[in-house]
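As structure tokens, one chain now follows by itself in the form predicted alone.
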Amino acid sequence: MKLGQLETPCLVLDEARLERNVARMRAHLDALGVGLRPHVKTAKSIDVTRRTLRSKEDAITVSTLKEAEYFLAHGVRDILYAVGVTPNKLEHITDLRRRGAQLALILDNVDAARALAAHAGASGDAIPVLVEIDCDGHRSGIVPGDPALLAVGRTLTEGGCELRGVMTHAGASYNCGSVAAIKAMALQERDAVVNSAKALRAAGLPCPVVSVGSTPTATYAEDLAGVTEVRAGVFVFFDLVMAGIGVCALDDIAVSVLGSVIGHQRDKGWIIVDSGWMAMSRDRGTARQKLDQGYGVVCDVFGKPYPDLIMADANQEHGVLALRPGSHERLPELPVGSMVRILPNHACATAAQHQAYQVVRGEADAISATWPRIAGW
């Protein structure tokens, strides 16, 4: 089957770009002497994830227990559930562990640690835990140097849980304005967890795992001394936000949405396609960057970008293609029925709108496979 035979909108994955992205990240981390625990929330697909693992004994990171269920069913057992745990999920977590998942959790406060310790005592399940560290003020975690770290560590160990280590996510790296800033953030991320690990060990508490993770910092880290693993996810596909901060090029972006032209508003300079925000997602991450890419960059059916053509606006099922403001390019002639591929702002959010990947290789338009993906929690 060819792309032109598909009903649109649908999600296209360039397997050659995927493989290139994974090989680049693996080689970089191997050179730094640190392991990769890929974050599978981006792909939510065993077919994609297998290409990031060297064996099914490798470790992964998930954002939902549904992901943990799915990957366990496909033989992947070493799983970090990297969202702060709540009591209403503990029975499900213990059930997964009894079925063979080597599932570890994260938390960042004494209340959650007490709830987990109580569950460990009642269930006999000494669930392993990483304490989340706030390395950049972006989201969750304990600030380095806060006495709460030792309080959480003691609550876990005295309550019968396994204190496995510390982890952090440099989410603020997505807002960096230069490669130099990303490199500085990578050092800040590393120092936050390495120093927190030292504080735990100095207090007589165990800390074998020191985990960092974001695609920008993983890409540009130059020294990961003291770190045991890197968690990164969007590097498998990349997206326009990553391109906007210099983490990748447009031709590294492996996913796109295939859409069809359904009409024109020639007096407005618009081409209308059948792929609105339900296909692309509402994510407008590039609006905060130097170059606003609208809802996505428009390419031909082989994945080559049209000069300055973006999805400038979107309704639920309609996308409006137009030249970016100030452009001197000519609007391409795309008759009704023409197909385009649209590169997304945020690969995770766009992929979440679809049930499967239509897989191609390079500039070919032949579909080599259809890979299903999961959704939900």
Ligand SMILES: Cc1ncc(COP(=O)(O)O)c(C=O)c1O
Second form
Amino acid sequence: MKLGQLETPCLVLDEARLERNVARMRAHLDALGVGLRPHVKTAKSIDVTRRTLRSKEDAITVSTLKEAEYFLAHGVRDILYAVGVTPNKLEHITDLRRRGAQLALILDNVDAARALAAHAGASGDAIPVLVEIDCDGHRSGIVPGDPALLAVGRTLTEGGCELRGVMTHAGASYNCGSVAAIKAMALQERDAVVNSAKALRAAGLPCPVVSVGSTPTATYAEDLAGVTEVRAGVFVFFDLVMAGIGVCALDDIAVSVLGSVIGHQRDKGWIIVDSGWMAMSRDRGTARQKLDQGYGVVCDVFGKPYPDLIMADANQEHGVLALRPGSHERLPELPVGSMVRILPNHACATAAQHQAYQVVRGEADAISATWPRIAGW
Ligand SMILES: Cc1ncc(COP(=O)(O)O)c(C=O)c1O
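And the form predicted together with the ligand, for comparison with the form predicted alone?
So here's everything in the complex, that chain up top.
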């Protein structure tokens, strides 16, 4: 089967690029002497994750309990659920743990710690916990130096839970304007958790795990002394947002949406395709970058970008392809029925619109496999 025989839109994954991306991150983290606990929320696929892990005993990070269920069913047991936990999930978490998941949680406040301690007392399940640290003001977490860290640590240990360590996610790295800024953010991310770990230990509390992770900071980190693991996620696929901040090249992007030309508005310089925001997602992450890529960069069926051709606009099932404003390139001749591949702004969001990956290798258009992916909670 060839890409040209598929019904569109659908999601294409270049396995050669995936393998290259994984090998590069692995080699970098090996050189820094730190482990990888990949965030599997990007691909939500055991086939992709198998190519990311070194063995079944390897560790993963998940963003939903559905992912935890799915990966446990495929034999992956060492799982960090890296979204602050709420009481309504605790029964499910203990059930997963009784079925063999070595599931650990994160939280960043005393209320959540108390609820977890009460659950540990009632269920006898001493669930391991990492305290979330806010390294960059991006989202949640305890700011380094805030005494709340020790209060949470004590509530957990005195309440019969296992205080396993600290974690942070430098989400602000996605907005960095230069490689130098990403390197500085990697240091800031590292220092936030390493210093928080020191504060816990100085207070006599345990802190064996010190966990960081975002693809930009993981890519450019130069010294991770004191860190035990990195939770990078989108590096397996990369995307236009990552390319826009200098974390990857366009030809590292492993996922694209295959679409077909359905018509033209020649006076407007438009090519219309059957792939709109439902296939690409509404993510416009490059809109705030130096180079706005619209809803995606348009490539030929072998994955080679057409100069300056982007998906300039999108309706639910229609995409409008046009040259980027100010371009002197010529619109390519793409008759009705021609196929294009569109690189996404945000790989996690685009992949989430699809149920499977059509796997190809390099510039070949032969489909070697179809890998399912999961969705929902
Ligand atoms: C808690 C946490 N850890 C790690 C990651 C991975 O970040 P990235 O996809 O940039 O590698 C994310 C991504 O959102 C996250 O929320």
